[in-house]
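Shown here is one chain on its own, the form predicted on its own, set out as structure tokens.
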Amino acid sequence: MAKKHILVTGGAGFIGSHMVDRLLKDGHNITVLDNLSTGSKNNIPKNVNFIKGDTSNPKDVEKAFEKKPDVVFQIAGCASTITSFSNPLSDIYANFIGTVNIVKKCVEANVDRFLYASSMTTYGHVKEIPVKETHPCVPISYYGITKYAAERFVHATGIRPDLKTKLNVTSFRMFNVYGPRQSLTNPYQGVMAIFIGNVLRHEPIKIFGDGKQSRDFVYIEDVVNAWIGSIDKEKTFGQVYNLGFGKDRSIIELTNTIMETLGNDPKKYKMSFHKERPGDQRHMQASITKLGNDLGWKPKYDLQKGLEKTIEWAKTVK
């Protein structure tokens, strides 16, 4: 891959910072735009052009494009279904308006490659699993609505025939991404990290719903491999992909695995069950056949292997 200048929005956060690390390792020049609302400046290497700003602010976006990027990774946004219900306008600005601003600037600057972090929440309640990309999208959370609206804006721009430079877009509907740097204390982010933090701090685990709901957990390194492998892969241009491991786990199964890996007896550990939260999907499992066929990608980390690496990191920061 030729060396490029790549803009990563949300590059100080959990997913974005891992993208930045890998891109730097591959020799690319990186600009990061992040408002540090959930990310940390400690995640940003010194040789990165860092701009503290918000994608919903056109002036901040303008600064991020002072040096034209060859590729844009649009990762910035609110990542909580629950907070989208308590503050829907903030969600709209972060997830939709922010994406619109970045896409508009790509068009103005004649950028020709754009990768977007969409979400499994775009599907809503699914009729069958594993869910394929052709499944109807009927999001049931405000968060899912903003992510789907932004995804459609991205792809509508990608097929515009009037653009001076074609914007080649790819969207990844991210399932439950986990790994090092995910918050161990923020209850509105990844459930796996929260449970790991609970057990390391000897706190009771709180489960919303009956615990039989299931999710598809994919390790961060596998996610990074898919994104970066797609940059120059023309077959992925204009496409939407599920990005998960391809197997679902119930929340109860997940908590038991975490407790056992950390040397605790699940039968003796204190857990409490609470009312299901609005916007929760019952079962989610990704069909990853399309991504495998188009990119030759497959996940390398099963749950146990990824969990062990995440716990190893978590023990250093708990």
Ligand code: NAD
Given for the second form:
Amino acid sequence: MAKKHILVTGGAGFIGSHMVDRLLKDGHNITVLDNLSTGSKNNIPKNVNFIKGDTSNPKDVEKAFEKKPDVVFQIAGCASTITSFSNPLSDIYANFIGTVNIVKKCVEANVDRFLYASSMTTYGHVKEIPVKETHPCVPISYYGITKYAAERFVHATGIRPDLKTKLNVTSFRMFNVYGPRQSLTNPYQGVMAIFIGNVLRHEPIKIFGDGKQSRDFVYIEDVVNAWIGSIDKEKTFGQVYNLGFGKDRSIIELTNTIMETLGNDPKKYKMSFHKERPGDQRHMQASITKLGNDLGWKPKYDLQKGLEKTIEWAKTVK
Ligand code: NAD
Ligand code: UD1
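Same protein, the form predicted together with the named molecule this time rather than the form predicted on its own?
What follows is the entire complex, opening with the chain shown before.
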């Protein structure tokens, strides 16, 4: 692939920083726009043009486009379903207005390639799993609403016939992404890292609801491969893809696997059950056929393999 200048919003966070690492390795020039609300400057390598700023602030967005990017990865956003209920406006600013500002600037600057971090929460409760991209989207969390509104804004722009330069857009409805750098201490980040942190610190595990709800856990390296592979792949232009592993696991099953992998007996481990949280989807599993067909992509990390890599990293975190 020809070397490009790529703007990664949210590049100081969990998913964004892995994208940055891989893009640098592939020889691209990178600009990161991040407000460091949950991300960390430690995740940003020195040879990156880092702009501390907010996607919902047009002046900050302007700075990020001073040198025109060839490609934009729109990853910045609030990732927590729970904080979307405690602070819905902040979700609207970060996830919706932030994405609108970045898309608008892409149009003004004649950028022609745009990839968006969408979410499986756009579906809400589903009639059957594995869920296909053609399933209706009726989000049940405030978070899912902002992710879906932004996704529609991206794709409505992608089909505009009046633009001087066509914006080729691709959205990935990512399922539950996990791996190194996901916070082991923040109760509002992904459940896998929360539970690993709990077990490593010998703390009790909190389960919301009956623990029978299921999620499709996909390892970060598989996610990065899908995004990078699609940059130049015309077949993916204008498309929305599920990005999961393709298998569902209940939350109880997940706790058992984590405990066993860390040498604990699940029957003896202290767990407490709490009221189900708002916006919590029941069962989720991705159909990954569309992405497989269009990109030739296949996940390489099953849960055990991805979990072992994540634990290996977690043990090095002070
Ligand atoms: P994260 O919190 O680690 O990363 C988000 C990054 O965006 C952080 O660095 C944060 O500081 C930055 N940020 C937040 N709001 C910003 C704003 N308004 N302007 C600039 N920077 C801002 O979370 P993550 O898990 O890496 O999620 C990244 C993106 O992927 C989010 O948009 C999330 O909705 C989406 N997503 C995540 C998952 C998942 O399983 N983690 C699944 C589907 C979609
Ligand atoms: C997660 C992501 C979201 C993404 C979505 C797509 C985070 C914080 N959220 O949402 O960005 O769009 O996947 O798949 O990364 N749970 C417990 N105990 C805990 C924490 C969670 O039982 O301590 C339960 C939750 O109630 C939920 C499940 O685990 O049923 C998963 O929760 P969580 O990791 O917060 O993610 P999602 O809401 O699925």
